[in-house]
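Listed next as structure tokens is one chain, alone, in the form predicted alone.
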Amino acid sequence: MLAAFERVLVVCAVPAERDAVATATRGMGPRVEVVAGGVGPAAVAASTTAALLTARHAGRPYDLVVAAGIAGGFAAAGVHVGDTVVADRIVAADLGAELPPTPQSPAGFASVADLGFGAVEHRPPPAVVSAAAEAAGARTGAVLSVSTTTGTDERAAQLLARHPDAAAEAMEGFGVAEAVAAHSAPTPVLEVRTVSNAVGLRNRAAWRIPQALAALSTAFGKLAG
């Protein structure tokens, strides 16, 4: 699926991320470049947006970017330990304010889009995400970018109730979405995500980080197969 695309940029969050997806799109030579971007959405946009102006400067700018890493799984969507997620949906779950509870607003939230400020989602190409989760044996959905992660049982029902075609949660992806919509020549962009625990209540000797950077690996291997 990669092969499509004359220049790709992965954005990853750490080293560990990015050297996962390197070691599975080696093959593809510098038509790949995988970077560690820092994790949240304001260390990523800034790393993506240097990438993607030293790519345009050079003469060789990119005609994709993809936010990648490992992420929470929605357990109540069905999204579990080793499963990989492409999002048809990047959304910012906790740009926005707090509400009181109201009839009309019974989460007690209101994104900058309900206020009126801006957006809160990008929406991948449908095709191309199409192409991306066949190649890689992904289910689809919304992929939650956030600055905290969700540590209670409560917080995750929010989220579901908020975007109940949420799959996965994680912290970068909206920051990457942002700064292509911003370049001066707009880029498809995707997100994948590969599920190392649960959304919801903190259990760290849960995680399963090995196991998700090896799906995150066998993933990118696929697309670049």
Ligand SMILES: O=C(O)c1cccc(C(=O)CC[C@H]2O[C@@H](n3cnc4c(=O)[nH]cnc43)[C@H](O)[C@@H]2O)c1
Second form
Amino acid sequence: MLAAFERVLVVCAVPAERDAVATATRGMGPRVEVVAGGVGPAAVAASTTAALLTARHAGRPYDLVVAAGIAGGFAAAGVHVGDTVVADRIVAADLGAELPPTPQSPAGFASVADLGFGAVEHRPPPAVVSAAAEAAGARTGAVLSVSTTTGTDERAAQLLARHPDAAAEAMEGFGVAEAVAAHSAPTPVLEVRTVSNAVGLRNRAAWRIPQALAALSTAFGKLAG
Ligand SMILES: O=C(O)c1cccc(C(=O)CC[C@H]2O[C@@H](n3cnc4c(=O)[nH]cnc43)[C@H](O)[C@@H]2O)c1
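Instead of the form predicted alone shown above, give the structure for the form predicted in complex with the named molecule, please.
Full assembly next; the chain just shown is listed first.
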């Protein structure tokens, strides 16, 4: 399905993810550019902005931007190590205010949208999501962008309570989507993730990074094919 676009920018976080995607898309030549934009929403928003403006000034703007990489999967949603997820919602899941408990209500969370300061989600075009999911053999669902990787089962449950459609958690999708919205609208943005670990109690030794990177290459091979 990537061949339906003239110029595709794929934004990963780290070089290992970039290389996994670039290996799979090499046959598409300069139509697909892959960058390692840094870890977290701020780094990747800055990198994406730079790539978008450079391409536009060169007279070769992108007509699709993809946030890609490894992710945590929500096991309660049936998402497990090695699975591929295409986001139908790209959500800033921890951008807001923590609310203390009151006599009337338990502790809670208000998003910046709840607070009246802007948006906390981007919805990629459904037809592009469906085409990508079908081509990659992926499932769809919300992919949560967080600034702090979840490290307890309690936080995983809180995120799922707020976002029952959550399939995966990563750190960059919302930053990529915000940069595109600011500098290249209405260019569509996708997020494609392959799962390296379960969202919940932190156990870095259990992250299956090589398996997730291999799945990332496989997914992009299918998207390119
Ligand atoms: O150590 C390595 O070899 C290595 C190779 C590729 C990627 C990494 C990363 O640590 C990438 C961090 C990246 O992964 C996303 N991620 C993965 N699991 C989660 C999670 O459970 N919660 C949030 N983010 C996750 C995230 O987008 C990071 O940027 C290491």
